[in-house]
Amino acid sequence: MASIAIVGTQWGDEGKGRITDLLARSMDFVVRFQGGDNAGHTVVLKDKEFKLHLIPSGIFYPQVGCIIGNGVVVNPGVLIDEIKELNSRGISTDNLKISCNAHLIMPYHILLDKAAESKLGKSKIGTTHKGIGPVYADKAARAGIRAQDLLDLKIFRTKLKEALKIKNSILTKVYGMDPLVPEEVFDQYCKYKEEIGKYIVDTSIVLNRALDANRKVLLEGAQGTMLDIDYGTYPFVTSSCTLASSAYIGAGIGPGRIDEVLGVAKAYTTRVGSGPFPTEEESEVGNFMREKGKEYGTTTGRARRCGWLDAMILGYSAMLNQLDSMVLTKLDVLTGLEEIKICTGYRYKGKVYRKLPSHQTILHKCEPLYETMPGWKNDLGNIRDFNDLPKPVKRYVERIEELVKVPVSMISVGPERDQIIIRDDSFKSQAFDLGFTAII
């Protein structure tokens, strides 16, 4: 495989960082293609923990080029903090490149994000307050500031001045906040330029040359399919396209350049923030999943909502992403439950749905229809062959494959890097490099 795209199939936090780290060492490039520092995962190198929000996890392999693509929105301050943290702990960032077309998060984006959420009150979306929505809105409105603008400070000053005419008016007149001082913002971003200017290039040229030379490229998505701006549970979504198809645009490569699409799913379901969640368990079972699975956000620290695996969601994701295979993560978290449930449909006002309904009201108010399967007590942590799994575990995985109609190529059975069962031979040669574990 010359190129692989990794995408989330639920509401994010599926463990994509774990799988990216697993495959990254055999790649030539790892690329983030959408989202911003509202996403994140934790990487453990032996006994050292690293938290990444913008830099691809391939950064731990000096031979791997790491690219922040044009589809990503970049907070320079956050990025510089990540670079400094890595450098101070012996990790080089010389292999990092930032797309010149990536849009920059500005101070007013963060202020507007927080203010808008506060105004919404009970109707708030549950954003991370990172300025992600406002910067993508400016991008679409052709009012954004891009990384390449830092390389010409005359252009940057002009764009900033024009932007602040409007943003300061909104901050003061709508939200009653103090205006931003143009020169202070300009001076701050001049300092940012000194730190990250050397990384800014046309990464689409770099990637296309690499693919022309049959180099291996891993495209790393953020969030999950159900948070997609078009196909997710709108408006309780992120502000970018999270699908595999957006990897083409967000990395600057053409159709046909991706050889394999790998979807990552938890063995149960979680989501952060507001929005519909048909299989949510506000019960002892939900608490069991949350505590055993350590379901707290890397970026926000917020407790994740937890519930049973939803095959309706996975089937929808498989269709939208044209998945070639799936990775099932955190299967070990379910160990100890007497029974396991899989949602195979919804009931709303007497009507049964076996495909994901398009109307938001149904998702908010439907009754999930479950298949119940026996649980298991066995410790799965030392198992490396699918055939060695207890019969109820094997049947659970097989039932997911039957419902979603996509093979499960890998299964994680613990947080350590080698606690994974690989069923697809094409991944086996890429899988193990002792010392790493990654948990999103």
Second form
Amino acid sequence: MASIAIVGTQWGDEGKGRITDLLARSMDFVVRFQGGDNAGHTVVLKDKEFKLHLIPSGIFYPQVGCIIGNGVVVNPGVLIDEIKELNSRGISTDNLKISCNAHLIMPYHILLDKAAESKLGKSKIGTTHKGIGPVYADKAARAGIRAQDLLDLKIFRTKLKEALKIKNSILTKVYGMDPLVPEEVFDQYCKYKEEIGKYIVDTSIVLNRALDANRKVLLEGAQGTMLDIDYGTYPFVTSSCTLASSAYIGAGIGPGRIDEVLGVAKAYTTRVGSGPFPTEEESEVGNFMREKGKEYGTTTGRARRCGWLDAMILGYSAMLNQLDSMVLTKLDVLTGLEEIKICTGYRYKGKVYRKLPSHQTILHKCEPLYETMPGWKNDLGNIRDFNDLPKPVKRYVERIEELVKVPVSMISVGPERDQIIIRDDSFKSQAFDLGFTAII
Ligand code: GDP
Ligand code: IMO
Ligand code: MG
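Would you mind giving the form predicted in complex with guanosine-5'-diphosphate (GDP), to go alongside the form predicted alone above?
Now the complete complex, all chains and molecules, led by this one.
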């Protein structure tokens, strides 16, 4: 497999970073292709925890090139902090590259994101306040500022001045806020250029050359399928395409250059922010999942909403991403529950749906229909072979495969790199040796 795309199958936070880190060992490049620092990817290496927002989760291997692709929106200040934090903990960022075509998050994007949310009041999306919606809106409106603009400060100054004319009038006249001072923003971004200018190149050329030479590329998705701008629970979504298809555009590689699509699915469901969530458990079970699974946002610290696994959503994700297989994460979190439920349908106004209904009202108002299975009490954290799993666990995994019609190639039973059960031999060679070859 020369290239693998890893995508989230639910509402994000499925464990994409943890799985990317696992497979990155045998890769030449790891690429982020969409989203921005709204993402929070946690990687645990022995007793150390790393929270990545922009830097690909391949960074822990010094031999792996890490690319922030053109589809990503970059807040340079956040990126610089992340680089410094990694460097201070002994992780090199020498192999980082940023696409010259990636759009930059500017201070007004963040202000406008926050202001729009506060105007929405109770109907707010619950964004991460990172400026994601406004920066992607500017990209589509052809009013954005790109990483390459930092390399010619005359152009950068002109674009900034033009942008601020409009943004300042929105900030002051629509939202009653203070205007931004052009020279202050300019000076700030000149400092950013000093720090990150050296990383900015046409990364599509780097990647296509690598693929031509049979090098291995891993494409690391952010967010999840149900947060996709087209297919997610609009408008309670993010502003980028989160599907595997987006990896082609967001990395600059042609259709056909991805050999395998891996969907990461949490063994239950979580969501941060507003929007429909049919299997949400505002109950003891939900609290159990939140506390045991440490379901608090990596980026914002918000408590994640929790609920049962929804096979309707996984089926939709499997179709949209053309999943070759799934990785089931956080199965260990379910240990201790008397019974486990899987949602296999929705009922709305007397009608039963077995495929995701096309009208979103149904997602807001439906009654989830469950299959109930026995739970288990065993600690799963030290199990490395599928056959050693207790019977109810195996049955749960197999039932998910039957419902979603996609094989589960790996099962994660803890946050650490080696807490994984690999069922598909082709991944064994990628992930092993699970010894810590990284510089940790
Ligand atoms: P991402 O955004 O998809 O990369 O996921 P996050 O990093 O936001 O959230 C996943 C969280 O679960 C992180 O804190 C991981 O360390 C943790 N995690 C990942 N896999 C497992 C697992 O199998 N078991 C447990 N208990 N924790 C896990
Ligand atoms: P990772 O990559 C979970 C959610 C926000 C909000 C909605 C829109 O860690 O899985 P935005 O700031 O993107 O405009 O917010 O999307 N959201 C995420 N939820 N994980 C993420 O990323 C998310 N990125 C955005 O909570 O509901
Ligand atoms: Mg996350």
